[in-house]
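What follows is one chain in structure tokens, specifically the form predicted on its own.
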Amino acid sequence: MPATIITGLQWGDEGKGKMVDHLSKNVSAVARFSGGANAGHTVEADGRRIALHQLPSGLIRPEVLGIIGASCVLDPVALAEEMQVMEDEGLSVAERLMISGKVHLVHPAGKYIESSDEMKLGNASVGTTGRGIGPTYVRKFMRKGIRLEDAAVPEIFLKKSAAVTDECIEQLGLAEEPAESLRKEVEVFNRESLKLVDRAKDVSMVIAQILASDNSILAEGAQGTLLDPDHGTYPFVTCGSCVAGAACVSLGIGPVMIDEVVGIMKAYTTRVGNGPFPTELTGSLGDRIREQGNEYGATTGRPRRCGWFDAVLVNYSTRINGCTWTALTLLDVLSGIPELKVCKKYELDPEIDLTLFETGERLGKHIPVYETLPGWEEDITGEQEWDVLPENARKYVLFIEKLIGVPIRAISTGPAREDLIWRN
């Protein structure tokens, strides 16, 4: 049975999470295949709200395997307080976690180095959130990354480990006291590091098997496509592939065994850190949908920017990840404002099928041209009939799928995993 990729169409914080949730109900297993702890997804079910960083959003159902693939990057420190508030929720999840042996993991050093590098940057930092990614990916493409297989042999990983930390220390010049406490993060990394040994799987092998067993898998991207370090807004991106094709790789398997790709995309448009954002709104109006829509960052806390949904973005993205279809979420946070307004092309680039489209320096200056269309001012929230919807809301989502030229099949209208509409 063939596997579904779940992918982010904007900059990330889709509602991804309250989607795989959703739909693991009917699979074996979900596997994380980018990102490491800068990701969060929040999934709210049975009365709980349960923000989720490194492991796999299927998690929350019991029944579910959870797998984290190869090109993850893994903090075992912040992955072990993640699966203890999993346990305080009544979730056991340490026997059903499986995770790449060729995962690479965030060293403590790589978060002192992050510090130091986005300080230097000043105005002109990337936004980080600090958790040491970006370093850990360097160091994976130096080819001088620790992998969780290095655990297995505890003298070569703890020598490799003392090598980083000490490059660390005299890298940036640590003072006394600021080296001693890098080396007592190191000591629990170590220890945390170890205790993994007994998770790390061939996941390739272990998705081989369920799928070959007729059972069916999801593979849950982080971040968004916007982020790409590839196809997103360059040098304002995240350090791991987000798109669709970056799954195989993570995961091992081949783009025959996919059968769907579906992308997840917002009603509205946010993004967290710096970079260009054509459709932001720095008003009123972007104040009202952020706390509307509780656009706080699960992982940093951090307010995210808020904009109206920009087509010409989500086209390009629903194409560079060959989307079969579409979610649309937090649509009843756009309850009650009188008029909506959405990006269909740009001044600068009057048509969405362009031979070269651009997504750096340039895009920042393009000027959108938007279609207003008018709101509505019934709370949706919970609804679950496409035909109970206002008007309006309905011709809303039209337009929108309209302009993107893939369907929407699911409507999100709250973050309880029963707030969605399916469209058949």
Contents of the next structure:
Amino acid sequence: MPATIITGLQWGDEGKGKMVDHLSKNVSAVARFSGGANAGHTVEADGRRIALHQLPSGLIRPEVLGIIGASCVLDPVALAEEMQVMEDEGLSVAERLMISGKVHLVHPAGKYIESSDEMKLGNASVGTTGRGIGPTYVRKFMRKGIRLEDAAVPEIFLKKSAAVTDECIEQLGLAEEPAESLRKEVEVFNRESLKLVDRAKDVSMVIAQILASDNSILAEGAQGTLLDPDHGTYPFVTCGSCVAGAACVSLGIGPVMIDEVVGIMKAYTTRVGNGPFPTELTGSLGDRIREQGNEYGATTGRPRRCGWFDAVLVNYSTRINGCTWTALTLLDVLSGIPELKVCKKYELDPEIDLTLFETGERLGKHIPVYETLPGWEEDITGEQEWDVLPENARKYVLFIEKLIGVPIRAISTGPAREDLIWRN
Ligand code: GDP
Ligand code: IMO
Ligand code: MG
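For comparison with the form predicted on its own, provide the form predicted together with guanosine-5'-diphosphate (GDP).
The complete assembly is shown below, putting the previous chain first.
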């Protein structure tokens, strides 16, 4: 797998971190291509459980190089903290991390603006992670952003940073005290940004060299297709493109360099934040899945909304990403539920044009049509053999595979690295 893209097929948290860790065994580098500190990718391996936010998950393996692509947004203060966590775990990343100089930096003002925007929206808020992601992408596309490479000339960088601070204080009409807090945060931001300059690299060139020498890379996506600003459930989305196509843009490689696109999906569905969720379970079954699956956000700790597997949406996502194969995760969480439902189509609102697939606000009006399948009692945690799975668990996987139209090659049966079944 010389160049493989890993992408989420639902609303994020599909277990991408676990799969990236598993698949990075024989790769030279893992490159994050989307998002920033809004992501939380959990890896359980070698007796550790670590949630990575901005660092590529491959860095858990000491021999792997970590790359952060141009389309990510980087919070330098949070990155310093995350690197310290890795050091404390005995995983030195200082010598193994490079960042595109083109990456946009998350200025502390972005978090103030985001919090004010979300408050103004009230009940209609997006439910963001509060990591300043949206405002940073807004500045980028207004052509007013601050890139890591700007920090190479400190005088210009500091001027730009001060201008962003002043603009925020004026825009929000900040009183003296919050304005002072912001200024203090900006001082730390400036210091940590300047420290990162030596890590700024031409990522495209580095990846081209790795591939030219017959070594492999994994491109690690964050978020999921349904959170993508173009293809997701707009406006309840993130602001950075997170579908497979975005990997080429972010890493500066041509589409012909990509060998595989691997879609990661949960055996059910979850969503954090607001927005439509046709198969959501709001009662005790949803609570049961949340507890069995430990469905609490790896970044914000928020309880995740839980629901049945939605094959209509995942079928759509596999097409948008061009998946060559998929991995189904958290199958063990469904053990003990007597009957499982899978959404196989929607009963459409008669006003909606059948040929148009909508992911906007009207998606919430579609009524899911379910197939009910029998569940299984056995605990399948840690199972590694397909043939040993209970028959109903195998039938459940095969039913989903048929609906999504792309092979399910891997089935995850627990959070640990080795809890995985491979199918031919
Ligand atoms: P990501 O954002 O896609 O990397 O996913 P998260 O790390 O946010 O959420 C996935 C959660 O499920 C994490 O707590 C993982 O440790 C856990 N996990 C991953 N795969 C499995 C699995 O097959 N079974 C169980 N029980 N947990 C899993
Ligand atoms: P990983 O990589 C789940 C969601 C937020 C919110 C919306 C916009 O761990 O799968 P933002 O802060 O990005 O402006 O928030 O997107 N969101 C995620 N949900 N997993 C993620 O990342 C997410 N990143 C953003 O909850 O609904
Ligand atoms: Mg996550």
